[in-house]
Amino acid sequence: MSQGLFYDYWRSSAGWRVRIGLALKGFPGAGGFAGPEGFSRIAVNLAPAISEQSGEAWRAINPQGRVPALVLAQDPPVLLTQSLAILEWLDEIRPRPAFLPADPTGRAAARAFALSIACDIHPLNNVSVLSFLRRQFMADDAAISAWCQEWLRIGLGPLEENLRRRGYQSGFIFGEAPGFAEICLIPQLYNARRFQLDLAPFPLLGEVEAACLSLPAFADTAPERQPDAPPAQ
């Protein structure tokens, strides 16, 4: 029996977090999550030229107008939004593999790492913010890239320092398997490349990325592998 519906956009970094989480937890269908115990994926086009984000049909499902969102197949249906809340829910309904360390201090540190990305970095390069900069301040592509690069650089620097102080050398950050920190980090590094940020100053973050992308849960859920991604040019 299907768990429900998963509303997503191929290039949404928050959506990618949930795709990774679903895949790590073993829900069937790494890209579309269609299966007897999976979530049927429905694409919501957030591209500014088409944007379904503000359309009545999508707002009727999720009044916030954002992705990702899960609509659980319950009676009545239950809407879950916000990627980190969804990841917490997944961790509670399917505890293994765990997304957070077992000890309270480790859990707090992993959450802080993830929240630094989800709350401090990501919102400033979200499509709604960038659209406002274009509309209100006539920002062109160069100005948008400069804006995103500045906030990405400011945000990623402390995360690199965090790893350095932890004595990180290889593998994952808070244990033997990826969790909240990696699930948030990998999509954010993808975004950094989109805005042509030089990632050379962040070699430790790059090591984490390489470890994660060697896993199907990260590689198979990447934006370009989603069915609504445009054909490669």
Second form
Number of protein chains: 2
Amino acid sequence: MSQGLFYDYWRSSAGWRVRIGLALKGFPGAGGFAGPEGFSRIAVNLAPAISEQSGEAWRAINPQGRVPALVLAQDPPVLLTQSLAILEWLDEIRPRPAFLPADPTGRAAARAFALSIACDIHPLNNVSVLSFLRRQFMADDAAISAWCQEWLRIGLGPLEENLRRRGYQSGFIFGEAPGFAEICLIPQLYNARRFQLDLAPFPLLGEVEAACLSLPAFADTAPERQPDAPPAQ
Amino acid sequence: MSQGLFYDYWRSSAGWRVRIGLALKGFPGAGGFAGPEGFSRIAVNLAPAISEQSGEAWRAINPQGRVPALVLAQDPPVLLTQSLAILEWLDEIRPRPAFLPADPTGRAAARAFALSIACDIHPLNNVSVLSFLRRQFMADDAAISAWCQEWLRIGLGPLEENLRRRGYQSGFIFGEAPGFAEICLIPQLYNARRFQLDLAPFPLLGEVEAACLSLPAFADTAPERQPDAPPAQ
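Would you generate the structure of this protein in the form predicted in complex with a further copy of the same chain, following the form predicted on its own above?
What follows is the entire complex, opening with the chain shown before.
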């Protein structure tokens, strides 16, 4: 029997955070995370046209209707939602490798880095927000792109400055291994490219990305590697 | 000498979260948080017309240019940003009263409740986002109100359902005392009223609010009680 179910969507960057977290903590089965010690991955399609139909069944399980979520195989089953809450949970039940530094101010800095992405960038580029902009404000593709780029620029600039101030040169940000900061950053940089943001002004963030993508926990969990991703064209 | 500086703005609901957190953990001085064991509060005006000027000096300290932030009186001084990272830090340096349940799945549920507000509601009603909507999409007051109400409704509905499913009737959500969930919820309900949302569909959230506002840590830290709030009319 597996640990439970992992509800995910290939393109969800919050979903990718949890995929990285599960992989870093050694839950088996990249992509599927199945097997007796892993989670069985269930794809939930969040594309606007489809989510209208599949949404009902999914909301019966998770009232928010969002992914990612875990359903732990306990009696009764336990629903865990919100990617950062799931990552904190993973770090508590399986402390090694640690996702956060050991000292409280280091932990606060790493969490703040992650939250700057999770609270100040990602929610604004969410599919439901972009749909609302198209519907209510008649936003066309150019306006959507400008919107996304605005929040990416405003958000990534201070993170680049953060790395500069802490004398970052290469490798991971808060120690010898990737943690909360990298787990949130890499999917966000992927999204930035999707929205055609020029990443040249963020060379230090690019260094972090290169260090992370050399690891299977990041590379094998990428959106296009998921079984529900459309075939490459 | 105080613990350091607390940068805040009376109307910031993320700032209110930290005010509640400091008060619950017993840092002295409601409103000001000053005194030898407290933080000296510094008001940063985030109103759009003023932040252009004051923003420069503030960003030299905090590249994100946002509040709340703490600057710990250490050598060198340590900057802590992001309200939820600050609350986690407070809970680590001063564990009683606890902001989170003791068991990992309980902690995950409380964090998820808080993150549903901090990631899925609050960022969309942020002053910088509303300014962008006015500027780029010519949104008028009615459109801004519709935008804010949309994300409040979509966000608060599942939280009400969450309380219903866990059999909540009155008092605090995850135990005998308020924690992360309440600290995020109460400022968000205040904002909901500001955007004229009808709160009648959320009676259980209203029960939580009533329980919290009976405590000085919530009532004395309310926006209009801050020294930088404009005089009541």
